[in-house]
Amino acid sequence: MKLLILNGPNLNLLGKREPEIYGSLTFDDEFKRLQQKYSNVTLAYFQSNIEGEIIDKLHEVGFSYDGIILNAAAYTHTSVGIADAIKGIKTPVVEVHISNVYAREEFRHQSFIAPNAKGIITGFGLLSYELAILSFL
């Protein structure tokens, strides 16, 4: 099984940015843990702060991977382009959020990705990524 974890803007700051919301671990640390725990799964990782790069990555892997775990971060609530890219590919996408977006500002309650996603996992911290992996197994 081949899965891509695709992170959007500001998630490169995990471990530094708002640790009371996002925790104190970096995503690199979490990714290494996931690779060790799920050694039978080919896990790839890509992060970008640029919407077009996220769309390009979806196009690149969207017909060859078994699943995409997408934390589009702020683009979740603003990007019709990412939503359309997900509609245009064959690989299923699970939307992931570290925080419980429904316990935060109201603008975070709207997701352009959700209607095109296989499912949504929100509010379980970095464990949200592992739950998404399990959804594909």
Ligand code: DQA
Second form
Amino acid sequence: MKLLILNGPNLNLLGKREPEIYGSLTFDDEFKRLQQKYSNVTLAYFQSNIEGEIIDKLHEVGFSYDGIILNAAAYTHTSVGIADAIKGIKTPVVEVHISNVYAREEFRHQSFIAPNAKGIITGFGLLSYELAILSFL
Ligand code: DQA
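Please give the other form, namely the form predicted together with the named molecule, since only the form predicted alone has been shown so far.
Once more the chain from above appears, this time first in line as the rest of the complex follows.
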């Protein structure tokens, strides 16, 4: 089983960025924990602040991986390009968010990813990523 965790803009700042919303752990630490716990899964990780790089990565893995766990961050609410990329690939995508986007500002209630996703996990902190892994197992 090959899964990619794909994080979008500003998620490289996890641990430092708005800790009251996103917590104080870095994603690198969480990724190491997930790799150890799910050692039977080939887990890859990619983060970019650039929309086109996220689209390129979806194209790159989207015909060979078993699943993509995508936190497109702010691009969730704006990106037709990422939505179209998900439509164009074969690998199923689970949309994840650390915060509960539906309990936040109204502009975060719209997702261009959701109609093309296998499912959505939002609001469980970094545990959202682990729940998404479990959804593929
Ligand atoms: C986020 C929620 C988005 O609205 C926000 O722009 C992010 C992170 C989350 O994981 O809670 O950057 O995707």
